Structure formats: structure tokens, C-alpha cells
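Just the one chain here, the form predicted on its own, laid out as C-alpha cells.
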Amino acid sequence: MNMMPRWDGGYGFQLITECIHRRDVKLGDRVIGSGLTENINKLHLEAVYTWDRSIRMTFKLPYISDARREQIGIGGIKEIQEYKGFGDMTIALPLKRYFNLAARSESWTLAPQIRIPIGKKKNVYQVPDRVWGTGISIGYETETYRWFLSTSAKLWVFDSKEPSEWGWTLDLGWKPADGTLLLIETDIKWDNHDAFSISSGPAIYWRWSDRVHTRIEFKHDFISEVSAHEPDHSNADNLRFGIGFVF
């Protein structure tokens, strides 16, 4: 929730449930199986420990409830094909830098990132990826009594034939009450092999109490594109709702 601790020895943890419906399946920008249907539902697990404000390990782990998607097999006949299962696990060690400015804070984000895959693809269809990754983002955060904006870019090589992945998200806030946030944020993601989205849409924090915190976003996809050299499902609506706490 970009909520972190900011004292030594902090420590937290969020649940967030996502919700996820693609509606075409489509082979670069052209749509190929019109009404071709994925739903994925995750629980993300997701903690967080500081040893000084400007250093901490965050770990995440997603666990996929139910994911369908409808696909035309043999003989053009529609089949559903299913997956249940955790995901792949990400540790990051985000290193920070804050500075107090007259009426306004800001930060400097660097953090190294890994992804663990947890167990071998077996599956036809399989939501996480199952391959070792190294990624960095370096991010930048501010904020007055009323305006927040956050910023960042990230890269993710991944072993195998995953294709790299690059993107950018930029966040723009406004505070009606001490506590509330509301945002409109934005996701940008391109890899190597010609895929490209851009998904936008509003979000809402909730301080409930010094220990107690909540989000609710959702995000549509203005352009999707997948490969050009294969097929995928594409035009997403995500939903997610988190709680999250603090000590």
C-alpha cells in the first residue's frame, strides 16, 4: 500500500484479494477469439520487516484461488481449461532515502528484487511463470498535507524463455481528510517480445488506525497488445481489495 513502517524494527503484513477478467484472446493488437473469457482470482500473502527506515525485506507470495479460461480446441469446439494453485514467491530489499522539506516529504526508492518459483510448470495452462527472476525498480515518492504523487520503472530478466519485462506506474493522490487517499494511478508494461498494456483507473486508502490500513483499486486496460507470436488472452478489468497492519 506504499504504507511501510518508517521506524527501526517495524514490521507488517497485508492480505489483498485481486480479481481479474480478460475478454478477447488476441495475437498482437488483433483479436483472434472474440468473447474468449479468463478469470483469475488471487489471495496475495504480503510482509514487510525494518531494520532502520531506510532499509527493509519485503516477501509476497500469491496463491491463485480459481483461474478459467475458455480457449477453441480440437475441431473449433470451446473448452475451459482450469488452474488452482500458489504462485511464484518475490523478496525485494527496498533501500530508501527521506528527506523533510519545507511542507512537503519525499523519498528515493532502489530495490533489488528476486522471484522464486514455488514447485514446476506441469500444467497446459498455469498462471504463474515457474522460472528464477531478477528484477530493480527505483522509484520516487512526495507528498504535502493535501497532493501526493508517486512514480516508478522496474526490470524484470527472467531464466529460460520468459521474455524480460519493463514497466512504469505513476500515482496521483489527493488527501480530503487526514487519513484518506484518493488516487488515480497508472500502469504501464512492455517486454521483448512485443507485448504492451497501459491500465489506468482509481484507487482509495483508508487509514483506520495507526495500525490498521485499507485500499480498494481498480484498473482497465486502455490498450492491450500480447506477442505477435502467440496467443493470448487480453483487455483486462482488475480488481483489488487489501487490508494491512502494522506494528
Second form
Amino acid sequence: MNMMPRWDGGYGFQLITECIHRRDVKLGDRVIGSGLTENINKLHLEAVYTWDRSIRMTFKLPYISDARREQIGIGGIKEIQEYKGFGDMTIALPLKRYFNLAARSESWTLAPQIRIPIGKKKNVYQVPDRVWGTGISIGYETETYRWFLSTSAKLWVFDSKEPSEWGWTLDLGWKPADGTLLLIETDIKWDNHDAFSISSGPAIYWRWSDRVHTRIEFKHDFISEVSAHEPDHSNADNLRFGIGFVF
Amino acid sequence: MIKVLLSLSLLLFGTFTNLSALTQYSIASSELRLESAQSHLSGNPNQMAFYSKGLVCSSCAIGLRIHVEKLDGIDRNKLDDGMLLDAKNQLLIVAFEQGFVPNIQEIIRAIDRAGYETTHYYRTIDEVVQIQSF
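Form predicted in complex with its partner chain structure, per the form predicted on its own context:
Every component of the complex follows; first up is the chain already shown.
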């Protein structure tokens, strides 16, 4: 949920379950292992505290409850690899500038963030990167009683050999009723090892009560190219369900 | 690189097309807001409606409830626990206990702490809903 409390002293947390299914192994844009799947189930714990509407802190920690991928092993035999454990933690300090307009609200966000590796590499198959990272994102959000628009760009630079990542998101929403928001969300990601993806799909946000909010989203990779230097799983479908509590 | 540029162009096109659609959204005029205030306040002399500039989403405006409910004199038996958010007309309607005289400055401060701005409010005087500027 990108609905962070905008009031002084507001805080909240959310739990998100995420299922990722990747269908093929690619090298660049070429499929070299059709039908070799990767399935990842994650649980995310995220929290936010708003000092005042211009500054807040967010915390994100994923836990990979079950990850399993198929690889071509020695002699061309299919090999199953598994992983379980904490992902990398992300702490951000979003700085916000809100503008209250006639029948419209808008905000600009600048968010410096760091990624902190939790634990060490245990085996060949690692879902989290396990490296330190520094990121910055800049975003714009506006909404009326009926419409919502959010866009942001981000850059991550990592320690060690991990490639830098760029991303851009565009979320367009319509509110059919009070407390309900239907969205089409699009993400573009690429890195300096030539991995590139465009994913998009619908999302629904629903407020159950003042304190309890939920969100379901699905995204499909319409373009999914991995690094030309190293094969990786691609062509993902991603399903997320989140429940958040604000105070 | 071509795909990156194409994607960026699409995103920019989508962003600005929708931004222009958003800015053309009909603005809740002061007449419409007064009509809404009249419908909320008629027959409820102990209620007031505060214009909350920027209030367009009741989910984002929960801070209004959180900060206003801390104030004295809120009649929690009326409306939704003493308050109502009318995001369509940017109004916060508050029910006060009978005979209570609200401290308007405290309400202005609470609206500000919730992230919104207010310039006037509506109340019933001699059975007529009137605008009161700060």
C-alpha cells in the first residue's frame, strides 16, 4: 500500500504475502531453458512513522518462506535448488512536500534509502542480493475525489559486483466508491548488466475501517530480459496481498 | 536502449495525459460546498462543517479523525463517532455536545496536524447555515 499516513505522529505497519512465478531461463532476451520454473513465496513486514507530513521513516524486511527453482545441472540433468531465510532490509527516509489544492491534493517525494544485508550467503541459490545498497527515489502523486496518479523514478547502487538498478513506476487509479481504489500499475526496471523488464497489472485497494486497509495486486512481465552475462529465470507473474494497520 | 526509450516515452505520455485529465476535473465549487454543508447541518444546530482544503480521499484523511477526536466536547453518539468526512466536497463535519462552545483555534490546529488547511467553516445561526471565516 502506498498510502502512508500524512498526519503528524501517524504510524502503521503492514504484512504482505507475495508469490512470484517465473517460467523460463533466459540469457539476455534468448530462452535457453524453456519451462524451467522458479517459485518464490515471501512475507514482507513493513512499517512507517510520520513525524510530520514532511518527513517520515519506513522500514521493510522480507522473509523468503519458500523458494525453489529448476536449473540445468551437470550433464544436462534438471536440478532443484531451494532457499529459505530473511531478505535484505530497506530503510528509507521519505521527504514529502504536500500541496492542498482546490479539489485536488498533490505531493512530491524525495526518498533516500539504504539496503542492509541480513545474514550471509549460504549456498549457490540466493534470493536476496546480500549486499549493501544505497538508493534514491523521486516521486510525484496527485489525486482528486475520483482519480489517482502516482509516478516515481529510483536508482539503486550496490556494493560489490551487483549491477546498479534503475526503475520507473506509473500507477493510475480510479475510485468507484469511498474507500476503494482500482489501479493499473506499471513498473519498468533495468540494470547496467542489461537486464530489463516491463511489468503491469491491476490492483485493488480497499479500506475496511479507519485502521485496517487491504490491497491485492497482480503483475505480469510483458517484457523480461535478463543479463546477457549470466542466465536467470524470467517471464514472471507476481501476486501480492497486503493488510495494513494505521494509527 | 530502444526499448528503454520507448518505455519512457509511453510512461511520459501516460503521465501527462492523465495529469491534464486530472486538472480538468470539475472543482467542488463554493456553491456546491455550501449546498452540501446545508444538507449536513440542517436540523443539527450542534454540528459544524469545516472546509478542509486538500481533503479528497477519506482514507488519507483518517488523521483528521485522529486529531479532532482528541478535542473536548465531541458528541461521539452523533454521525460516525462524532465526525463525518465528506471528501467529495472537502468538508469535515463535527458534532459537538449540546451547549458546548468549541475552541475554533484548536480545531484549526488539529486540521493542520492532519495535513490539511482550512479557511472557513459552516454553522447554523438562527436556523440558517452560514459561512464563518477565520
